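One chain comes next, on its own, written out as structure tokens in the form predicted alone.
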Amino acid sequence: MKAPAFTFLRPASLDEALAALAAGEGEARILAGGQSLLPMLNLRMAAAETLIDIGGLTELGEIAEADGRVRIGARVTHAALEDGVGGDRWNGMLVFVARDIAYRAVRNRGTIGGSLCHADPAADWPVAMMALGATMQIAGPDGRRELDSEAFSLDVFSCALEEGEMLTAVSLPRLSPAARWSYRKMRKKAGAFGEAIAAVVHDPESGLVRVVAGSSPLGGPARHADLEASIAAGAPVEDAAIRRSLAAREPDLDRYEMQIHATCLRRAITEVMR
């Protein structure tokens, strides 16, 4: 199948863009690498009238920083990611988890922005920007707003943006030297979303502790804080505390469900308190 007709446009600037978007009354798409948004037109679960290619918008294919944060804008691709260009601020994170995501064909083209979004529940930089403590900037009608990392993600393909808003970067807080993470997946084969993610961060030198799990059976990304402040503390971390935590936010979660998810965060909490 095709995509049905929709008018084409290509913004010199982010100003000319919200324009667009605005013009187009809650019928517009931004178009960023597209490696979801065209299969879905294609397979008609998904619509638009317009589409707004921000493939020229230089200023979102940046990474910058400043006052101690890291800039990533939404365009960045998840290849100049996993390649590091703009340097590595996060002891090797980002581009562990930008070279495990599908294929290097879709990552040269998938966006950091377009996915998160796009908010599928089982991709990576939903769950790897919360664990990090990100925050989204964004740009609409009414001017430039911030939210936490915690606040966009609402649900199933469901994020916080407003009609006419976009979001333009993501901004990121710099991890020590000291800093240990982990970031663990599941999946049936090499390329495939996975089915049980987890990712923790702990840096002393800032206070940052973050476990957070992922994935659809759990309905996207969210903080597990009684297992963060077990790390904060020194505290060893039972798998049955992991199981109580684990069930307080899904208690539908089948055996097989639970032991994926149970796995996957008892490794990654392992492995930054080694």
Given for the second form:
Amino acid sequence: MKAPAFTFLRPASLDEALAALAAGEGEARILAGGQSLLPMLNLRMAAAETLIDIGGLTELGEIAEADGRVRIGARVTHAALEDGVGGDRWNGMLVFVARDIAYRAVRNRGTIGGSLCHADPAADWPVAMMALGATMQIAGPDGRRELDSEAFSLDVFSCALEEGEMLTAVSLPRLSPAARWSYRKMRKKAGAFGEAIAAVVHDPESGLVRVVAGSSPLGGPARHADLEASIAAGAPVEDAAIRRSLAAREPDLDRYEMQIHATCLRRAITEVMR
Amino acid sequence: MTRLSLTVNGEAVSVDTEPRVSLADFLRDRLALKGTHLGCEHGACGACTVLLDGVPVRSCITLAASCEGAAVTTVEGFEDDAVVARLRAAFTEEHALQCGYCTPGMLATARDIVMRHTTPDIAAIRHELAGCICRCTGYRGIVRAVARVIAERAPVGAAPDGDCGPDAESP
Ligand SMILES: Cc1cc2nc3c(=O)[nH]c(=O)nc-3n(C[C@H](O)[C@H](O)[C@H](O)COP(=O)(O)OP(=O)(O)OC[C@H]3O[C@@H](n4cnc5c(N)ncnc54)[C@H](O)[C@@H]3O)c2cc1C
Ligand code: FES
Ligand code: FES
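Could you give the coordinates for the form predicted in complex with its partner chain, as opposed to the form predicted alone above?
Zooming out: every chain and molecule, the one shown earlier first.
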């Protein structure tokens, strides 16, 4: 239960961090809050020759608004989002999601960027960010680029970052006051990872309609375009349609998994359309 | 080995340490502060919870090296803390501990709950305590003790603070 040996770096700037990543040639890893990486190192489920602690990069800890979108630095903690630091532009959604991630002591260190890069299929931010239409801002040896959530989320524990790249921020639109959202999670106890997660967002002003489900059995978050179309049209969404949509995506759900996923989605859709 | 300088329980400390050493092992093995207990060593049980710049963190999944320049408070550093003094009394009166293994983490967590809540809402306290496992008490005494201190503090507002870092008084 102790981490293996590694070299520890604490760069003072983004350029320094990127240079260290490049020098590591694939054997160096970013350390953000460490709330996923350190348990895995302790359990010897992960290894790294070098850890690059980004705790000193103030630029990555900022929240700023420009052109109707809000940029949340990768290093912003779950606790800061729970406390609404930087202002709530999502009618309470980010505060609600943050409050139910792990425990306060974990939220004080765990970061939104770490959660997105770690890409645990049952993690909360990947689902919530996809539902809000977030894009991922990436810096690397070839400069900067931006990817939408769907392109960023590749597979279980895998995201679209290339070797030498890191996530600097997520950029997301603010919701209008008329927007409605619902976030439903089935879990064994408060703070445990969700066995099923559903996030639904409908903003009539911007036209944003998202239905996202995520969890380990589903292999991570993805959108349900057929259900989104029904919501956009104001058409009622039957339970059978939800089950068909889930089965089309993951035919191997057992009865229990289907039941909890369908229930989460139904409750979230009902809450938003009410 | 890297030189690590930080403040622990109000005292400046500067010690050589290996980068892979957790804050928990640093406190226990290098500083002989054995009040910080280890249970799961992967963030799930809460026994190792200490204050880092005034807020609770898991010392088992925080690297000591990441705490350069920070202020750490362990259970040994709560002696003069007014909020923890009240919690200690309430824990005694409500039978909120038996073997005491979970208690250092419970106190660090309970202090934070008391600092952030102004009404003793039992459901909210239980939600906040969900990350701290106690194998003895069945939690009822702990929940009652935390609720009691929140209720006691409510009429007088924020109680005088102990030496627990800059953010300790934030709501
Ligand atoms: C007991 C416990 C319960 C938990 N419960 C939940 C839960 O219910 N829901 C949930 O969503 N999460 C949960 N988590 C995980 C938690 O949210 C983590 O904080 C999060 O997954 C990782 O964020 P971090 O900042 O700690 O990242 P780290 O652990 O530091 O890093 C994780 C991975 O991402 C990489 N990385 C980090 N930041 C960057 C970056 N900016 N650019 C490139 N790569 C980067 C690292 O190299 C590493 O591979 C739980 C954790 C614990 C310990
Ligand atoms: S020992 Fe740190 S949370 Fe269990
Ligand atoms: S008092 Fe024994 S584990 Fe809590």
